[in-house]
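Next up is one chain by itself, shown in structure tokens, the form predicted alone.
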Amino acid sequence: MPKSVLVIHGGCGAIPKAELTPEINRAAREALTLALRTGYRILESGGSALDAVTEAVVILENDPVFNAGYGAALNRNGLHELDSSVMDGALGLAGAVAGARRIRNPVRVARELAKVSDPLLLIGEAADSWAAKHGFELVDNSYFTTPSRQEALARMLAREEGDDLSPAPERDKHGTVGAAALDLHGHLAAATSTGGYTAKPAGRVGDTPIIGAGTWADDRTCALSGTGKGELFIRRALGHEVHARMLYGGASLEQATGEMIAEMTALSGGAGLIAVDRDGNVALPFNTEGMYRGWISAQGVYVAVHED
């Protein structure tokens, strides 16, 4: 009988180690731990990997430390446009929303869309309307706003106005949350959710809601969720590429994920992945200074930001 495993991330745009206050460090680790324990309870009770990753991500969507749901990044017009997706490795079903403005927990709507997978992806007002019709909670767009996100937007716009060509801090550029799991039935699933990057153009869609880019799950290989420069993830079909290297090339999970992060590095893109394979092995590679991340299994709980 397979042993359940859950792995999560809160984005590779982690606060630099030198700037990470004890308060933010504690809050981030507590939220990651709560998300892990929430999802793992579902797995250990015999629940599905899909339900486990969904509810783990809900915890992170509800926490302002992370760039998803409450506390999501603001676009250049000062609004939130939220993206999320889920994928079931057993049947290949998937669901996603992009550019949603009023859905409190986008990952739950993506989970509901995965039940039908037609439509699979809804955008903007259509996503909000579908969510309302199916009983999901809608909120005013201002619900997602926090002072720290307003400050980040101001910093990014000031950089542009001042023609500052130096790289923007990772925490201001992007951030995502995600989860991948193996359940007791041997099935895999993944979920990802994000507000995109600070000062993104209105209508911009990244890799998070694109199945095969930022989210992937297939019982034959692995389940994964990505974080980083979404445009590069889309161009490389990164999630599916990891799967293909394992299925057709015989690569291990560690090899396949490590190779893709190396490709992102060669393209000068900040990136991170969390993944679990069908045997319960986990991988959490990233090329930035830090990545909020963790995993839980029968062996215990692991949570980290900058350390190995």
Second form
Number of protein chains: 2
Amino acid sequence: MPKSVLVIHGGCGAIPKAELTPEINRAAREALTLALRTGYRILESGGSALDAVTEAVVILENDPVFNAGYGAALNRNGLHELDSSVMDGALGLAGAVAGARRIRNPVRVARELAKVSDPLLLIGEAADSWAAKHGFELVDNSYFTTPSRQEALARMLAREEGDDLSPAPERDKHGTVGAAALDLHGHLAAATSTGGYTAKPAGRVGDTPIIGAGTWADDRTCALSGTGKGELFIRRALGHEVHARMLYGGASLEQATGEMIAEMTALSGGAGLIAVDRDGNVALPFNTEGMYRGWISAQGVYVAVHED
Amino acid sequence: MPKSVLVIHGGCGAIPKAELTPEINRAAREALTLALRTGYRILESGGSALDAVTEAVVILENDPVFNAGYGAALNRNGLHELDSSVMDGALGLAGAVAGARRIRNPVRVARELAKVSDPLLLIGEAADSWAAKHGFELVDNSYFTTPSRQEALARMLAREEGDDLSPAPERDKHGTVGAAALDLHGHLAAATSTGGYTAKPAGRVGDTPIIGAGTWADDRTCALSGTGKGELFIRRALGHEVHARMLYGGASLEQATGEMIAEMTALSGGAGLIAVDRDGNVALPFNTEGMYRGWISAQGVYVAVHED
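What would the structure be for the form predicted in complex with another copy of the chain, given that what you showed me was the form predicted alone?
Below: every chain and molecule of the assembly, starting with the one above.
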């Protein structure tokens, strides 16, 4: 029987449990729930998984709690450089932008690129120009800035100057949002969007816009979106590796995603994944203190921040 | 018994057989042979596969016959935007640049980034700045231009304006250089470098700097470099797919690379691969009229342009 499932994350750089006030907890859960309901409405009305993941990610891009779009992390020059990608599991169409500075909702532009997938990946100012030419809203780079991200940048730069020897908090290192979905037609899709990490070098691109690393979808196996140490995701081709372990290795979604998170742990890389397979099973493993995450299906709605 | 092997390509956009004069044929073969001998010298003296593929690619970047470095294709704005990546199969270290405009030898900068792999991928002007800061030579963008690439751009733009309805020649669509090697220590590595295709949109990035698409290396299976329709390589995670078919599917190097070229043919995408496995077997399949390619080992040297 056809069923639809949507699973999302708001990054494995969640606020530590000790610092999570009831107010922040509620705000995060409300945003995740809104994203889930927004995407699920599309799925329930027979819409595509690709549209559902795009619109769910737009909600998270627009919410300053999450490190993507409005409220994205600042790079070490005090600028926002935004990365996003989407992939459709039916035809393997994909689109991505990297280092965009003025696109209000990068995931929408990735979605537009995926229509033809040629070009598939656009970078920097050329991505901004392409977006404007295709009718997407541009904003000043400062639109994305929030006081909380400015404080995080100051903290990170002070740490580098030796004033603070404590390890950088996960929330400054890993923030990304993403979604994966199964639609009523049996198709899978995934989308990811990020501002990278606080004080990242100018021009640094992580796994988010890399098809096969931070985003993957194939109707034969699964759709997934990653969050964590992007360079390690790229070096393991993590998204495609999960797919390959399922397709060629016979692993279940839970096994394949769990094994990859274990590999990231062995490499000391903070990491999380959200994924859905062709049968509607979901997996949301992570190795950090918390990960904003949730899923929605005929079974109900689930949202969580820490282990609880 | 330890053995060393180096395999290279100069792109599947080779000059059509009918147009290949003895002079061009000789020049191309000499350049390929020089690249092979340069890399093999490193391998024979106990050097690393990573150094061998880097130096072989530098030779091809510096030769205007090939579409990488000096003699790279022009984008539709008349600028060169260069992409390159390297990967080491021992530790999975990798480095890449995309949309670089002033780095004389992009593969050297990718090689430098691979030392730490954090950042792993740098784009645009930030890649140029990082290179300069780390002691690499910058040149004016016009350094990369040759009369032949200017003619190709004019041809391509005229075709788009409807003056020429014939299909774009492969040499204007697909030019890339790359190398893969097995060293005496049993390690594999790969490197790829390109100017993209003639009249590509500004900011367009193909498979060349994408680890898992145009470049892959893993000591358990193989090292490879791709050339062809980059967007299709990304959508199939082609490099990592070859690895996965070998590791999880039990395919040989010849089977796995041949299957992927057949998939590209089915998708109407011009494509070529050069690869070496952990036992020193090589594969050089392609589906276009020609592909500049060659290998060197204790068995001798082989270079070719067309089927012959």
